[in-house]
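Take a look at this single chain in structure tokens; it is the form predicted alone.
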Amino acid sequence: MSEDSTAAAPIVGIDLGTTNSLIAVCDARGPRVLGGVASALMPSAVRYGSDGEVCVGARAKLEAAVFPERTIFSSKRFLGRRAEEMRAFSSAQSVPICEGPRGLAGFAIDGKCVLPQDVSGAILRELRLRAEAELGVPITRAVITVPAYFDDAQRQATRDAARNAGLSVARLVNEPTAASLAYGIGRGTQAGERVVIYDLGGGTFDCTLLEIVPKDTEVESDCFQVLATSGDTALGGDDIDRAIVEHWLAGSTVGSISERMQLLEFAQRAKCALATEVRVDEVVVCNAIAKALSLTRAELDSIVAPFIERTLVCCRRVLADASIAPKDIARVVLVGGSTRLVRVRSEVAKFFGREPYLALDPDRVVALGAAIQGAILAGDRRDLLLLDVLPLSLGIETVGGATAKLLMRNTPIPSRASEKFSTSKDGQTSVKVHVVQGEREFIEHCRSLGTFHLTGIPPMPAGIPQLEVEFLVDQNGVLSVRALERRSGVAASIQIMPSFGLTEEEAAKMDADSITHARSDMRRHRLTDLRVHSTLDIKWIAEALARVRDALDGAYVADLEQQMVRLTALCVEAEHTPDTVDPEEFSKLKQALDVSSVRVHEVAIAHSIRGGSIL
């Protein structure tokens, strides 16, 4: 590679995790995890073959049941720890624990003691190679995250692991600090605000209380100070998986390590699926015997309840150590894949009395924050767009693919807006809320930010449900969208970070395109609105007319139906050949029908008062 490409190499961010590890970079598009959507999370698993081959990541994890005595998991737990301290974790390892130099813990393979920093070094090396292949430049420097409670020995072991991987550590950053950086907490935030990081990962749990401090103080990242931290090094998603397996076994035994690992693999899949499903079923083959297994959301909630209580004990200890009440916490950030569990999120919200931050993938948020710290150390400019005002408008998709903007570009933040909507079909019990960003009038020309479904709406005629959608952008640029059906009280929500993956140049182009296409976009939007509202009007008039036709003058009914036929034809034309439709003519026909139909509705109302049914 050329000298120029070497000079342009970024300082990457690495989340060296107990269960999974990730590598990320921050450039003009903002922070992003490398490796793609499907393979970004690399299992922190390493297999040492008898032929000297070192296999890292997904393949090592997949084949662990075949090579259990050669596959090492959760090496991060052992970094810088003495062997006598780690005997309690031996049951969770399929590789025997041994004593290495200076009494340090290691793993016995082929009569040798493999140290945790060698295992973690193999993981870091694989991540480095992945980044070099994707970015096309050599990677030599990295920001690596560590738990806030790591002592000097554990931090030094992490540096040793990086050196084994051919990396220079630009900085070790506490994982809670990295998560806060990813959310932009501290940028434009008042000094003195307290933030809780609730980190429930695969192997460990940590609760850390941070305080935003003035920029000129000599503390980590010149932004955050750890006030208190507490955790449990034997509490995480892996422990929940084992509890699920014990639930299935219910006192029976499994004959081999490989069989138990098969059950653990399904337990992990089932746990993840129940974040969105209410029940999962699978047939698992153990020792040539097929076992039908199932797990419901209620069963999982019961299994995880004691684990959640253990996390809340740590949370109470942190607050007590800092002499702070839950009401004094400004924000709660969820980190770690296990925080996807529905019961975890609800219990954390209940404990702290506020909805936690969910906008970023909890598996990736630490790596993203590390990448941001790397860009800061490299002196690169970060185009984090949501600073003082919204760079682009925010809205939702409406019927016909149009965009309804709730917050306009250049709106100062924090900001809030709400709008009322309704359903477009009879008996509709769910609504998809599609959140978009941009200045154009149709979603096809805007940036999709996310979707969620509001379900459980009681079946009612089209246009009757009262749907309220609220947008709230806080001072850190996190967009919370909430949808509520006011009659039934059902609600759903999503959190989004609109600035991620969007450069200043892209934002400027979207703004310029909206000006270039303003006239045609507005014309098309007006026709769409006319078509949607006219279709609904025609439906309501036809239903009312069917009930009271005999009570109306025949000539009036014939004229009304003729108007409805003309407007229906215009709706079809507007949908298929919009360029041939004059919006002014369309609007006049709709208004004329609205006026003509008043008599129908008056008679229908009078009829219902006398005992008929209006709906």
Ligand code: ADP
Second form
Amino acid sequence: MSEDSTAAAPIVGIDLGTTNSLIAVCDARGPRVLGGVASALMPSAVRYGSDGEVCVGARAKLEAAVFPERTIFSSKRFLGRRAEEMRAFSSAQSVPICEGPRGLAGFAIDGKCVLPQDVSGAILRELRLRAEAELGVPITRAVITVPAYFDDAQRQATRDAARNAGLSVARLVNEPTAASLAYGIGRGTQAGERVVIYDLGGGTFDCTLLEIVPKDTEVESDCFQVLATSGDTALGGDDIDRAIVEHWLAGSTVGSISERMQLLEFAQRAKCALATEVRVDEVVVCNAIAKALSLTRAELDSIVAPFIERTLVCCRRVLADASIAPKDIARVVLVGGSTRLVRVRSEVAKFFGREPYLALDPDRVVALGAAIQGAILAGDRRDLLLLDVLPLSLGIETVGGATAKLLMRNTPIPSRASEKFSTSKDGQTSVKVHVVQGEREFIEHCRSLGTFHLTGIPPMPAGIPQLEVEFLVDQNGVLSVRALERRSGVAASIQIMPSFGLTEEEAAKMDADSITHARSDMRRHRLTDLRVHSTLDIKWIAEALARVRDALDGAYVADLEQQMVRLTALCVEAEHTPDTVDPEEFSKLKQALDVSSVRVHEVAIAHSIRGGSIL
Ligand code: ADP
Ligand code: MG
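In place of the form predicted alone, output the structure of the form predicted together with adenosine-5'-diphosphate.
Now the full complex is given, and it begins with the chain already shown.
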């Protein structure tokens, strides 16, 4: 391979997980996981077929029940470990454990001893091939992540696995360090800060306490030092799935392996769905009888409670080992698919007394961080870690597709801003908060960052609810958006990393566009505001008029109605053919109606006080 093509090939980042593995890259388009939305998480399952075929990933997992004696899960657990140490785990494996060279653990298939670095190597190779197909360049170098507690033998076995996959290891990075890098933690200004990484995956739990040390100190990945680590190698999402099945069976036994697998599969699906739903139902066939199964959020919460308590025991131990109190922790980062559990999030927040970082997908954050480390090693993206001002304004969508900016471009971070809004429809019980980034006035020209719903608002007339939206960007550029309805106290929030997926060129273009289009955007925004406010005005006047028409002078009413008709027509025109509407004329007409309608509102108020309907 020529010098040039090596230079063009990126150093990818790989999260070689016990349950799932994934590959990511960080190039001019920013850090991203490869392999498409559906296939990005590849199950760490490998089948060695009798014909010599090696099948990796989703298919191997799916067909495991058919080929139990040929399918290997969790090879990571065995890397660099001795066979005698691993006997305890042999019951969890359908493939018998054997002893390879130097007493190392291996898997007995077709009378041969397959080593875990061959199995993990097959996973790495599959990831490499997928990434090459997507990027269209050969990939030879990777940053691979390993648990912080991996010893030399386990790290060496990981390197061997990479070599078997045709990859050279640019660096092995600790998983908690990679997760921190993904959040931009560890910039020079944060030296001395302590970060806890809470990682609850499929089969293991790890809690790691890192300290950020000044760049010039010789420690791994430049500036992260592991102060303490603890965990449980037999605690994860799989245990939760089994506990859910136990809850359903309530002591009774299941007939066949395939029925049990079906139950486990539904348990996992129900568990995941409960991240957003409050109840899940399904009918499954169990012991040849159709059974209606359901799981509620409350049931799941009580099933997971003892598991969470065990993780917190580890967290307590980590803090005690380092003689550090929860209040001395600057940041808590959530990693691993199981931290999507609502209860995990709330308990961890309670334990550490702060909101954990969860803006990035917890099952992708390690791979993203590894990719960032790869880009830094390749000398491509130093800028990623340097974010001292907001590169683009941050705001939300308002009625009519316009934007309201809460934090302006070039605002130094950390920073905070809030603004008040209300509803636009009567009896509206939920509002959508759509967070956008960019300088333009309308959302179609901005970048959409995320959406959430504030629900449970008591029905009130339009304009009465007091909605407050707060933006908080912290030192790492993590944006927390919170919406609150003051009268009822209902609140909802979201966390986002606005810098993700945004390249410098894009930011520059978005900024330049805003200048080019400033005039037309302003005009359109003004028209939208006029239209929205006029529509509400007209609605209120019509309502007042309906109540007190008889108490008013006929000529006044006729004039008022004529103005309302003209303004309504302008609203319609502004919506459909905005170019033909003169904002000045529109504004004048609206102001005229404001003045004329004072009387009808006065009479209506006097009327309702007399009628006793106010309050
Ligand atoms: P590992 O690091 O062990 O490879 P992952 O971080 O990929 O594992 O986590 C996999 C686990 O996350 C599985 O047990 C899966 O059931 C669980 N998981 C994924 N999504 C959710 C969710 N929405 N709610 C609860 N658990 C989830
Ligand atoms: Mg993991």
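What you see is a predicted model, and the numbers here were worked out from it, not measured in a lab. Residue numbers count along the first chain shown, from 1. In this text, the rigid core denotes the largest set of C-alpha atoms whose superposition between the two forms falls within 1.5 Å.
Colleague: Classify Asp301 as shifted (yes) or not shifted (no) between these two forms, where shifted means its C-alpha moves by 2 Å or more with the rigid core superposed.
Modeller: For Asp301, whose C-alpha is compared between these two forms after core superposition, the shift is less than 2 Å.
Colleague: Any chance the CA of Cys113 moves 2 angstroms or more between these two forms, core superposed?
Modeller: For Cys113, whose C-alpha is compared between these two forms after core superposition, the shift is 2 Å or more.
Colleague: Using the core for the fit, does the CA position of Glu85 change by 2 Å or more between these two forms?
Modeller: Where the cores coincide, Glu85 still shows a C-alpha shift between these two forms that is 2 Å or more.
Colleague: By how many angstrom is the Cα of Gly554 displaced between these two forms when the rigid core is overlaid?
Modeller: Gly554 C-alpha displacement between these two forms, core-aligned: 2.9 Å.
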